[in-house]
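Take a look at this single chain in structure tokens; it is the form predicted alone.
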Amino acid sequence: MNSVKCIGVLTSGGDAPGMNAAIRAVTRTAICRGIKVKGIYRGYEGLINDEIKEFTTEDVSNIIQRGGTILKTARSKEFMTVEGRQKAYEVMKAEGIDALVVIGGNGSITGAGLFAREHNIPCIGLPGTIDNDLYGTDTTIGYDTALNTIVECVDKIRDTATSHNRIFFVEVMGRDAGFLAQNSAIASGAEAAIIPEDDTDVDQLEKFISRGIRKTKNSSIVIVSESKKDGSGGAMHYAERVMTEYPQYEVRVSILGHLQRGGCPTAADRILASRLGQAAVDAIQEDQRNVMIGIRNDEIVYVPFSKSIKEDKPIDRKLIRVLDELSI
């Protein structure tokens, strides 16, 4: 018989909106099975410095509507030890806390994974992340808001590029994945999108200045993945390529930064997050651990952390051939 009676719940890593709608879905389904919840505060950090709240339904109210997160989020570097997940051990056991989710992107499901084996702890994650770039789930909470709020952007960029007949590149987050950017791309009528996944960055850019701008455009927009870690890449690196190698194009550059994370979550999100905040508790209840919850063809699925975090999310191939033949 499942012996779980208390529930932890955390965010880490960079806040997603819907985060909170997650949040609210662990709580209220825990509470109305009879399991107690209970909030921690800045992630592995605050679990580390037992920074945790018994949650009531009442602490979840007019929440799901709020980006960022009720339980704020840190980075922690005293959890990447082996000491410090002991830490946090003792205090969760002081505590009472039985189980853990984990509300986050790669690194905080890694941390999540390292947690549990070594302490032999019920470990749920749930994917949060705006990249988009967890393996096993066909979306993750905060893309859809993300995306629409670049869509949002790039309609706004448009008229001043059209006004001053200019080439913008418009950065978008997704320094490993481009699924932002694509995405994007497309919902926009974008001219070209620049993806880590696609590693011809050269023939990319050649290959829109003769199709876009050499024959009938004044102005167009390129979505840009941020720069890699590196320093590599990014809008700044092929707006400065162009302005050398096509210097009778003006050019100007805008990057979106943290704008993208911020704001309500859709509708989409909302309801995404209910139902793996839901999800999470089902697992714990059927004695799953090391999973994190998914969604693949409307379906929910359990995804071993070692999949999620070690295989990398394929982009779909096909989506650079849309841009490709409706941005003539």
Ligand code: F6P
Second form
Amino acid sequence: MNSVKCIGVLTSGGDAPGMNAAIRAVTRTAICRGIKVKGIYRGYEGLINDEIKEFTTEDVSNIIQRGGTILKTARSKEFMTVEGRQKAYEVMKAEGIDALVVIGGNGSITGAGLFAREHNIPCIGLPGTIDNDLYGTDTTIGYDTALNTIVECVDKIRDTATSHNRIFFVEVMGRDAGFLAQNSAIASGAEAAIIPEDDTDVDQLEKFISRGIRKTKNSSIVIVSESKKDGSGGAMHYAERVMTEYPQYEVRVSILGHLQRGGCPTAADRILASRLGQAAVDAIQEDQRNVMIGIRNDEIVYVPFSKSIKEDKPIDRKLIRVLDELSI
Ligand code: F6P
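Please show me the structure of the same protein in the form predicted together with the named molecule, now that we have looked at it in the form predicted alone.
Below is the entire complex, every chain and molecule, led by the chain shown above.
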């Protein structure tokens, strides 16, 4: 056991359902083991500006079921500068915080990595993002909830698509990763998914049309990842193409937007966040530093920051085949 006496916890980047369960887990585990916890508000921005409060177990009561983050979140531009991180370090020292737990996505873990290296601070990351795009963990906090939210929406869109014999392009979040798109397409029985990871030399719209989708069905749902990696993409782009190239089809677009980030976390996300939060405190006590806590094959793993942010998380190609064969 090391001499860490006070842990700071913050949420950063886009909020994700389950972040509160993670804050609760870090707080309760630490207090249970005699370590103080300080909640840092508005992510790195709040660290720089000293928006910090010591937490008791009551501060995290009644939050496991709540979406969003009680700590609030931000994408801090100042923390991206050396001067900003220096200020954050000084505040941390003044507050007596010896180790930091950062709950967030790619950008937040990148920030934690830089901070830890420059100031030799133990930083532990927890993967908190609906995008599921962090390497080294099978899933991220918030992903399962967002997936279920999308499926619920697509079930509703299906009713109107069928009634009007329309093709619907439904755009989902995920940044440059197609996990939400691919898996929500499978779970909602969609006819196709257009994802950034699929072969770039194959026109995914052509693939969908040429499979003769309209021979057996009068309506279709195509889930489109929001990614515009290659300069085009998104649901509008594909809808406009169909309107021009196949004017015989009636097309509509539905962009699900930020409703995908809200709502009560699913049981799976609450359990994941609770396990990862507890493991973050284990890691600090074991003198681990600069690692993200992940879950692989239901086991807790430590993933060095350098790997979790640098390596692309591949999508399982078998999922593409599942959708292709089941959507005939
Ligand atoms: O990273 C989470 C995410 O919801 C992405 O899926 C999306 O591209 C982005 O954040 C949206 O960010 P903002 O809330 O800043 O519009």
